[in-house]
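Okay, so here's just one chain, in structure tokens, the form predicted on its own.
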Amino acid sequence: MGMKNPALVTVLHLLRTQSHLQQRFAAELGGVHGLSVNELLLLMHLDQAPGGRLRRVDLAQRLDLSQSSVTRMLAPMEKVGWVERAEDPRDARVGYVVLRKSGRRLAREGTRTLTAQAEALFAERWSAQELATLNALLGRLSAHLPGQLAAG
């Protein structure tokens, strides 16, 4: 009964696709760079932010995660020196996450890997025109969300 509803069918396709892509990309990112997809996205957001820094609350919004999830994610990244914490000199209550040199390098290497994976994925099934159409349609769904990553 519900499966004839085009909106529901589309959402189910999107959820299934998102789950599949997360798994597909996680394997290679983990194997090559020791990164999860969310860790790479976090590093990419910092890499593209002015001064390579964002507040934890902004990272949480951009990643659609809770602040506590972001804090848990950051702990091992701080230990290995990819990021560091900094306070706002004007307001000690505001904490920033700052990308360090090794984190910036990893963000860019991981982005290159993800780009190659994405190109391979779409080259298998899609023409350039189909990909442009899909990109435009999905872009309308996410246009209002904070912190869109640039896909140079």
The other form holds:
Protein chains: 2
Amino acid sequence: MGMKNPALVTVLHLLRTQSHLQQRFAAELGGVHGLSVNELLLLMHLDQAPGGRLRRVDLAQRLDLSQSSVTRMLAPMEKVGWVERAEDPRDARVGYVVLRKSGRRLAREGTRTLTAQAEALFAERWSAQELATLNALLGRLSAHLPGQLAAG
Amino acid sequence: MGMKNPALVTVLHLLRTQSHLQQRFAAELGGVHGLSVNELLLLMHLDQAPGGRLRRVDLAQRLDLSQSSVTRMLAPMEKVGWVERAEDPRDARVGYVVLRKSGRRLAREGTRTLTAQAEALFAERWSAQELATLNALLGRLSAHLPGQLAAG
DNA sequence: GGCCAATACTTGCAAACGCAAGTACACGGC
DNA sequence: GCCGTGTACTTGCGTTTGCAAGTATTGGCC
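Switching conditions: you have the form predicted on its own, so give me the form predicted in complex with the DNA.
Below is the entire complex, every chain and molecule, led by the chain shown above.
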């Protein structure tokens, strides 16, 4: 077992942790609300946006997805009425996505179950202090990245 | 802007950070070696395994992938000779994956470029102390998960 | 020794995604 | 006021992935 670079090891931990968490959260969210993780994140971003509305490009950037993925994710969500389209009177290119009542409700409920999952993750063997430290360091790591969810 | 749960915020940072890093590393590794991140991780696991050999199930567990994904990832890698199959004399069900010389070389080279990327990530505004702390906390978070790469 | 549950792997199928090309529109320079 | 460049979005196509079903094999139990 060779000595490994600390930066490398950290990155490996990050990659592993994420793929595991992604699976756990997806299973729970799917089971309870029929939502994928990305769908919930999309709703959460809309919920936080002023007027519950956002352009598709901005959603893509915040979700770290391509524009085409956003387009395709939205189609079924419009169909079931979580979300609706709106035009921009000044620029006919843009299509706003606006959150409807049922979508807003889903966003809140989904956030609650995601929060519960997150808390369960840290419930054992983690002090509030340690969690805060991890939070701060991760926040720093992603600080210069575009489109994060408001933190407070 | 409601007060947000610290555990939730931490998890959101984790998800975002990962999806961003995944893309960066994928671009670099693909460009330099023609490897995907998962392919490199697979080679790295083999490189660390005694005899450079591992069962497919164990690879799947370590990579946090399904068995079918591992099966399909390996096909082209066998074709180009990074890896070869071996049978277990005691159990005809298992198919070992064994690393060949070119695969071992690729694993080492890929690890070097991934290490460089990882170091670049932390090069600015990160002290060795902070990196060590982040590393320890992430390590704890994934500690009870199966199949991590040996830490050195 | 025959049967049944569990294990290792493969394959068919569908979902989620990115890239590149296509369409529609905006905006600035001339 | 037209034209070229850039932006917002959509669509076609290929890749990666998981799930579920299928095959082969092992091992325990009677």
